[in-house]
Every structure is written in C-alpha cells, then in structure tokens.
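Read the single chain below, which is given as structure tokens and is the form predicted alone.
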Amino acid sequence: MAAEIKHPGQIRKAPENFLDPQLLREIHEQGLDDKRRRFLRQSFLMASAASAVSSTSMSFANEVGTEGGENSAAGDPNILVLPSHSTTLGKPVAQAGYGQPSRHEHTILKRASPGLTRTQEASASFTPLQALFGIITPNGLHFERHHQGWHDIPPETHRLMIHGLVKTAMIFTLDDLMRLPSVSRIHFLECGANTAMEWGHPSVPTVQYTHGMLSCCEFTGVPLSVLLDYCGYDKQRSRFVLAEGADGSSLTRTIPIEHALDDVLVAWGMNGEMLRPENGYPLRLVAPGMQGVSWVKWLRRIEVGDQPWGTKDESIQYIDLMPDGSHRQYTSIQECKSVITSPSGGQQLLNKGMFNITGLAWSGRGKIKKVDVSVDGGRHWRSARLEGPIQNKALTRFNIDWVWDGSEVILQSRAVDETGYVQPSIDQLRKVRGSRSTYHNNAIQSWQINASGEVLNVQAY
C-alpha cells in the first residue's frame, strides 16, 4: 500500500454547468426529445473540452528529494516560500451577516432541471453530489422540487389544522408547536422522479443530474404521533392521514397511519436553523423513507380518515405505468439504492494509480447493511467500507481503494439494506416494471472509464 500511495491518481472535475440557456428554455417549453438529447451530449462535450486542464504534479511527487518529482531538485516553492497570506493580517471577524463559502468554491451550485418539467415554477434543481463529503447536505445546496413555485410565508400568520377522525379538531401556531417536546433526526429526502431520465437511454452526463434530486439533513420538529394523540385520533377507524401544503397547487398526499405514527415529524428546523423558504418554511412534513412529494412543504392541514383520498397529486401524478397497462399507485417507499459519486460521469482520470471510489447508499426501509463495488461491469464485486454513522433512513457514505491500470472499466455499486433487499440492475428492474415508468428507478448506476480516463454515463446489463 505504501508504494501505491506514492503514485496516487488524479481526477479532473466534471464541468459544473454544461447547459446552454437557449437549449434549457427549449427543453422547458417543448420537452426532451432525441434531437435535444443529442444537443445535451454535444453541449457537455464542448463544456468538457473547455474545462480540460493538463495534469499537474502531485504533492507526493513534489516531496523534497523524491526521485522523479518535477521540482525535486529545488523543492516545491508553494511549501518553501511563505505566501503573502502567511505574512500579513487577515480579514476581521464578521460583525453581522450570514457566512458564505470560499470564493474559490463559487461553481458548487444547485443546477436547473434539463427537461423534467416545462415551467420554472413547477420545476426542480439538483444537488451537486459529486462535490459533497460525508452525508449531510448544506442547506444552500439542498435540491428543490416545486409544483407552483415557493413562497416566504410569514410565520406569525401561518397555521396548522388537524381535523377529521379526531375527538378535538385543533389549530396550532408555530409558537404552539415549538413549545412541544421536539426531536432531531437525520434522514434522506429523495424525489420519486430521481433518476427518471435513466429509464431510457442515458441523457445526462453527471451524477448531479442523474441522482441529484437527493439530499440528507438533520430535521427538528415534533413527532406527528404526539399531535395526533393530543387531538385524540380515532384508533379504531383511522387508516390514513392527508397532508396539505399552503402553496398555490395545494399539494396533498395520503400517508398510511402506521407511517404517520412511526417516525413522521412536523418540522421547522433543518441542519440547526429554521427551514428555508424553498424547503417549506415555516413548517413541513418529514416522512422518512417516503418519496419527496409526501414531505409536504408549507404544511397547513392534516386530516385523519379511513381511506385514501385519491387527490390529483396521487391519481394523475407519481404513478408508474406497468407493462400490462395498469398503474402502480401509492408506491411511496424509496427502495434501497446507491451511486458512486467519484469517479463519476464527466470527470476524467488523468493518470494511472490509486483512487478512492466513494459514493452514497440509502434505503427507505431502514439502515444500509452492505455496499459492494464492481470495476468490471458487475462480474466481480468487493465489499466497500461503510463510514459511520450508519443511521435509519439516512444516507450512508461508502469508500473503497482501487488501482487503475489504464484499461477500460465499468464502475458500479450495489447496496443491500437491513431487510435483505438487494439493489437491482436496470435489466432486472425493467423485467418487472418495463421501460415506460417515470418514478422509483433504483437501478444500479454504471460509469464507464475509457482508456483516456474519461468517465461516461452508460447502462450495463
């Protein structure tokens, strides 16, 4: 291992943005067809060429006296000569304001949807998974999905009503809720349409666009079970709850009572601060393990009932078209899934050597038990290291060491959760679901690395 570390591999980042504004407008207005898919690929290739950089000598090779180091005779001037920031005063402590990332990280942004929706108000943005570490998503990089835009609602006028099959219908202010016993839990949030474009042929090149409608945060709020008990819900007749948001679409979702009583929260906090407006401020539902549309934002009403409501958001959207023509409805649970985030699509391996393959795994049914990684398209697998903490219905980071010899390879990851469920290949999933589905694609993702080191989005069977 010591000899390998002296020759580490180097990865060039993927272009952070490759979408032409005019092309993006056309996709939003007219949808994503074969012609525009070709334009997407061409735009990405042009962006890749523009961002290409020559390989620079690694710090290991620049060690003073190391044979073969480019600057081995004189040593690395970046170590030997003190820079100006080491010999001058820095900026003072900020007296007010909200802290910002380094100006050198200005390209790490949420990015707009390349074709999932047709209006800016009913659209999505994608988390830059390739640029994140650990499991927590910063609030400013959390993905967004709206049905009629977002609002910054005054907290003093916002109300939550609980009614239906309860002894006492009640209305809560935000202050009322924040006086109740609260809990903080880390959970992933994934849109049911995440990876939707991968049902067909790969259309987008990077992990930000294939899997970026995924985030993981610490949420703080009061358990919904506490509120239902407080209102005296009917334990004999109650089978479902209906959650409704205060946005322009009045988005509503049915949730089985067993989920509502298990780990669902009425949340106001996210990563130690109040929810942001685009994430549901001042109140949202946190429904661990369930698809993102069930995490109703700007929560204003919860109704307890004895049957599903079959609202527009669950009758004509978020349903899967099966091969026999039937609709797969109320499939809320996000099944076990994983993805390699580095090396991943759009990046380039600049030289042979040792690389750290890293990625994320998650399951809506509990904890991740195991992640296997393949570098030969699924013929052979090795177990990756699961980095703690491994939590219930949360992202889990995995890592594995790998030495690239310069040959063409296909990288894959395959997760297993604590129920024993094994993440399927795209071929296995299509045999059951067909190719016309839109939602709940949890198939194994394949990244092909060609002999030049380019990492491409492919589908391997």
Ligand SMILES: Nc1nc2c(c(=O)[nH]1)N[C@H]1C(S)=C(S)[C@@H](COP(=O)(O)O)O[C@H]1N2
Contents of the next structure:
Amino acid sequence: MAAEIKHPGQIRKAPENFLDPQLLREIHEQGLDDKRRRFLRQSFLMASAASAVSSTSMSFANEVGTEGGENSAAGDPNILVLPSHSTTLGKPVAQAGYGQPSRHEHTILKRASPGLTRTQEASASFTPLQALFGIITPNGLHFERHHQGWHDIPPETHRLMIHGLVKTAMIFTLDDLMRLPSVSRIHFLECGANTAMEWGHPSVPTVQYTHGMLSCCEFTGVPLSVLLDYCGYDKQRSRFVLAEGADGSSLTRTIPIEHALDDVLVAWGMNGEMLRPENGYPLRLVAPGMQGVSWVKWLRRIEVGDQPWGTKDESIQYIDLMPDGSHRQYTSIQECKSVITSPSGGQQLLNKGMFNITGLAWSGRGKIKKVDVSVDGGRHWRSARLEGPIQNKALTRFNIDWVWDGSEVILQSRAVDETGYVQPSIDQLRKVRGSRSTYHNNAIQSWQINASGEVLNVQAY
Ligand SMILES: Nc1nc2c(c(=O)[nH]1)N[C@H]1C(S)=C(S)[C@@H](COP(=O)(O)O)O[C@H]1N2
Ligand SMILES: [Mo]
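Show the same protein again, this time as the form predicted in complex with the ligand rather than the form predicted alone.
Up next: the whole complex, starting with the chain shown before.
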C-alpha cells in the first residue's frame, strides 16, 4: 500500500552557514539557552552584513565552507531587480468573496487514503499536519470521516429532538438553539482509527496519513447540560444519552451522562463560522476528549436512558480486539499522544545544521503536562518547549531546537498528561493490546532521518 501513495515531501532548509563548530556542538548537546541564542543572532547579523550585496549568501541551505554557486554571485536578482508586483497596481478588492489560500500553497490539501477507503462515501480524508502551524486546523483542511457520505442539510428544516427520561420531550430548530447561552471552546477531534495503519509495521509514509485524522478547532454551541436541564432530565435514573445523526448511516453513540453534563456541546460554530457541511452542518455534537465517532454530525436526536444502547456503531464497529480474543467495548477516551510534524515522513533535510523540531500533543483526559523529544531512538530525552496557553483536551504545540550533524538519527516525541499518564512505545502498547486492533493506537511515532536527509516512517523502541 505504501507504494501507492505519492505525496510531495516538504523541503526544509537549515541556517547553519554562520555557526561555529564549537557552538554547534554545544547546541547539539545542551540545546539553545539565552546566551547561545544571542550568539546565534549576532553571528547571523554578521554573516548577513558581510554579504550585504550578495543576499543569497544569507541562504541557510549551503554547506559550511561552500564557495561559488549562488552564494558568491555578484548580486541576487531577487533583491536587486524590482519585481513587477513592486511596480504595478495590485488586484482589486473583491466586491464579495470568500478568501482562498495563496495559489503557491496549492499542494496543501486534505487527502484521501487509498488504505482506509472502502467506498468513496464510507471513507476518510486526512489533514496535512506537516504543513500547519500552531494548534488550530483551518476549516478547509479539516479531515473528514463519513460512514455514508455527507450532505449539505438545509438549516431551516433541520430539527433536534430530545426525549427519553425527560419531563418534556422537546424539538429544537437551529434558531431556537442559537437563542440559548452559547460557549466557544477549543478542543481536539481525533478519529479512534487515527494511526490504525501502524499497528503492525510502518505502512504509510507521511504524518498526514499516520496522524491526519486529527484536528483542533474553536467550537461554538450550547452545552448539552443546558438542553438536558431545559427538558428536565430525570436526575435519579439518567445514566446515558444516545446521540444520533441525520445521515443515512444513522450513526448512534452512547455517551455516559457525566460526560454529557460536563463539557459536551451541541455546536453549530467552527473556527468562527458555521460548520462546514462535511463536518456536520448545521449541528454536530462536540464530545471533548472522546474519539471522533462520538462527535455525531448532522445531529438530530438525543435520547436519555438508564443503560447503554449497544448500537451497531458500538458493538460491531469501534471495539478493540485483544490478544486473548476478547473485545474491549466503549473505549471512548483518546489517551495521551503526540507526534512530531516536522521534520516528518516524506520531508527532506537539505543540509546539516539547526532545525526546529515541532509537533503536537494531546490527551482526552485533560491538559498536556510535558513533551520529551529524543533524537536517538529513545535513549536520551530532552523536554520540549510547550506553546501556551495549554488548554484542556486541546492540541498543544511543542518546539525544540536541534542541530543535525548529518548522521542517521531517529526522532521521537513522548507526551505526558496532567494525570501522569505517559505515552507508550509501540512495543509497550502491543504487549497489552496485541496488534489486531484498529482503534486507539497512541504509540510513540518514530521518524528516521538517514544520512541523505530523507525522513522515513519507522518503528523503534
Ligand atoms: N452522523 C455522522 N456522524 C459522524 C460520522 C458519520 O459518518 N455520520 N463519522 C464519525 C467519525 S468516525 C468521526 S472520526 C468524526 C469525523 O468528523 P469530521 O468528518 O468532521 O472530521 O465524525 C463522526 N460523526
Ligand atoms: Mo472515526
């Protein structure tokens, strides 16, 4: 299967021209402290000044000591010659329009996986994590997972019914819901089958395919607790709710009432605008920390009950086959996980020198406490810098400076959440779970960088 996937790797360039070997060694061993950072900046400025005319000599991509080539050219035409965009009138403002990414970014797309596609409707597309910054997934790049295709449902006729163990069964229109007090919260959404291809051996080449059924958005909606209160749910007997979607798959999931009352939302907003049709327009359940399938899209019905329903989506699918032949059921929480998104599979390091290793960490049980990064396949670890604010059940971005000396290395990240849970190696995970599961692979991901700078998906422990 790996051979069927063709995906352009990303090009990374390293700013090492101006580094002296001693500093390089120190950074390699101890990372960047403030003093070294200052040094780096100064050397950078000096290197730039020394080559004021030849601006490409600031280029980060050339070997130390390389002479000739672009660098020693008399002048860089990209600086010396005014381009037409500096000398002509730009395009007019659109009278009405919806903004699009630069055409130079046209390769950054959500992409379907040949491996996980049964039919084009019962399928998935993956978010290009390698190309994203920070923690928010742009709406146009949000992965999709449909059991039976997607619809663009007219909001005027869409209804949400709440019934079961309630005093008054109610039917809400979208307008009704939007009159209620809403909240906006940033949460990750991960399909339980994310990283499913990796239970056995590494089988897909890029982080888009290994981890791309993952996103993080600001969702806006009304807390489900508000609606349950409004309908007068039976406080003695209610133990579960069932959420059902309006698509042909009638996707249904049981959710424990503690979750339903805690932070579950009935949401219409995603990153400041209405949900995209593919993501459940006009209404979806937001079930923070729970696997994607519980985030029921095109939400039309919530039933309150006193026992789990055991629907097809929680008895035939979304169960985990264990080594002893039994199945785990209702394993809804996404355990702590992390992945390095750059450098990552399919990318190429063009040169030795300094790189920023960056990635994402998340936990369905709360906040991320720590992410450690190893560049030697797990023998030594350094703590990465976490970008704040660190939020509950949201992606957390981590960064760490690293100098590549040109030798073969294995990069790994290992996250710890606020409960103290440590992300397992694939070996540790397989010891407990076997390798016949589809869902809930939260193992440490390994990327090998070989001597020619290629980044490859490998397993190491
Ligand atoms: N109604 C309905 N809800 C659904 C699904 C579906 O097929 N139908 N797919 C589920 C699965 S398996 C996942 S991982 C998430 C994916 O959400 P997304 O398509 O917005 O990324 O939606 C869930 N909600
Ligand atoms: Mo999913």
